[in-house]
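One chain follows as structure tokens, the form predicted on its own.
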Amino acid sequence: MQNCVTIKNLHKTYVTEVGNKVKALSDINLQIAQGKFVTLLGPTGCGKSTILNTIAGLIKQDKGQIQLDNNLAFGKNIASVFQHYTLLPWRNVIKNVTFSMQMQGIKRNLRNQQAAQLLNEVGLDGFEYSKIHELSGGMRQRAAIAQALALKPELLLMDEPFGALDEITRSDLQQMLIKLWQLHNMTTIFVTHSIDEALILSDQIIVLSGRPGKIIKKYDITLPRPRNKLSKEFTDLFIDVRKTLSQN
């Protein structure tokens, strides 16, 4: 299978305002194959993010390489959401949506027709025309998603996106996650510290340790999806994750 994501040797420190130099990542190494739901899981601080936005060419590695599968490029067919959101407030929920389109030069009639797919996709069919103040939280992330999407994406970037959310909107939002990952067969690199969310979502789980951030284990995950948290096997996966957290 081909590697839809390649890090070698990735090393990235900050220098904050005072001076002082923060190392967050060291000697990252990765393939993440072309289709995969993968997610980097450990404890705040440890670098999962900057992994995300170095790979978005959002900041800048101080060493190491980033190899990405040749037609992929960032707002052309890689996108990403995150926890705090990116929609424009002065745009209702279609014109979030269509906003990449329209940039593209889409005719205004097709990118009304696929946003409303998207839409549906998403369980916000009845919400076009909605201000963005007046959705709830989970509503937003929502269209947030809708709005990667239009962008018809083959690699989604998502850093903590559902971490601000209530128990059960996370996990109604979970399991649309993966419907339409599977739908729109995108690889897909997810962040989290949620040990749970990482056993739900993902084929593979990159465990890093506290900063600076190392790889310490990968767990190909092979659990049958719609996934039951209550069975031996998810908790057996959980108790020697968590494990392995705790050990650095």
Contents of the next structure:
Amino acid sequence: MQNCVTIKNLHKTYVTEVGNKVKALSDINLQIAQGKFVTLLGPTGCGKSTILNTIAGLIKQDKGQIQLDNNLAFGKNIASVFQHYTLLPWRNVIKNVTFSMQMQGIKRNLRNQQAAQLLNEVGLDGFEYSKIHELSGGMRQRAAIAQALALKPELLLMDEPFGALDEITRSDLQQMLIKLWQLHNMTTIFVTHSIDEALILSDQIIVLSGRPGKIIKKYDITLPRPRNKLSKEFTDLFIDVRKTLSQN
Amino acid sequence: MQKTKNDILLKLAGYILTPAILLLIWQLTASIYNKPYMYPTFTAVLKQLTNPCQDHYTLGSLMSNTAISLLRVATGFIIAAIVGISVGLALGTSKILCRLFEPVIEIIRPLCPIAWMPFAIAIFKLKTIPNMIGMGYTNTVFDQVQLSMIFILFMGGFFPIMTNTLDGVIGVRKNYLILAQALGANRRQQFFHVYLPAAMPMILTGLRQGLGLCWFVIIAAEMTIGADSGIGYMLIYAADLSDMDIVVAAMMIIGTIGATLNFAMRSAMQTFVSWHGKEV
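Shown: the form predicted on its own; wanted: the form predicted together with the partner chain:
Expanding to the full complex; the earlier chain stays at the top.
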């Protein structure tokens, strides 16, 4: 299978305001196959977000290479959903979803039509003209996903998008995300520190160690979807991943 | 339920009862004091306010002079708003311009706009807008809009508008710019669809402060050299003649207009940037 993203010997060190050097990533090598759902799992501060931001081109690496599949470009067909600041608060829901289409110069009728379809897919029918501050956290992330999908992305980058949500909402959104991922057939790189979330969603889990981030293990998850959190295979995997994480 | 009902009653009292009591005290004390050339009664002032079109000292009426002051403020404020917002946006989005001009601006800014008056008169003499565009004397209210007045109004309005716009642009969260970039916005689109709307609450705050200051400045300017019309001029003219009923009537007009302008700007803010200050 063709690789969508190839990362070779990636290194990144941050310099703090007082001049201390913090090594965030050390020698990351990674190949992400097209169409896969890949999760970067690790403790807070292990540099998983840095990997994502380097792929997006928002952060420059110190050393190493990132090769993107030809024609992949941030702001074009790479979409992203973060935990915060996912929507523009001065625009209502539909104007947020249609933002990228407006930037491309697509006519209002057409973009509203497409947005209605996307809002239906994320379960936000009837909230087209709601203001962002009127939405709950879960609804905001639904809108943010619709906004990202409006780019018709081939690669979707998600940085703890459900991190601020309660358990029940989180579970609903995970199920929705899997359906959308299957429907839109896009490679997805997902960052989380929840083992549960990683196991529910992913084809592949990349486990990273604490600072400096290093890849300690890769899991290929072949359990059929939708996954049952209470099944023996699932819980066995959970324990295995947990052990891997705690050994480092 | 009971609490909100009490609240409504309290509000009503604040709008009606408190002013009524103060007016009553005023009326009683002024009647007893009985020196109308120093302390006019409320009824004497009210008589002036209810005859706003009556001419005084062949200077025009309270109404016509108020109109002159408002027209001056409108002209000066609009120019200050256009220039102030443009400069604020330019400095906010260009670090080079900001570095080059901020020190100079910070030195000129604290200067009281009225202090510019002698300078403005020396430069602009008593030229008016119609003079400037070569129309001479037009026999309209525009003949009362002197360039020197516009200049100091500009000085009054420009700085709060510019600095608030600048702060608004500088304060735009980088996250929103990254989000817009991620959604394919180019630099021009980022300016119009992120910087401008994100800075809008601060721009409106600047406009509100600027308009309030312009209204302060024009009254003060009309009371100093070079003025021969406007509600501020009428106030000082009547004061020289000890017509305190006209003085206080003018004061009440000035205060009411100031409050109305402020209220209008605040409503505009609540309408146009209702998203502002809400948790997202």
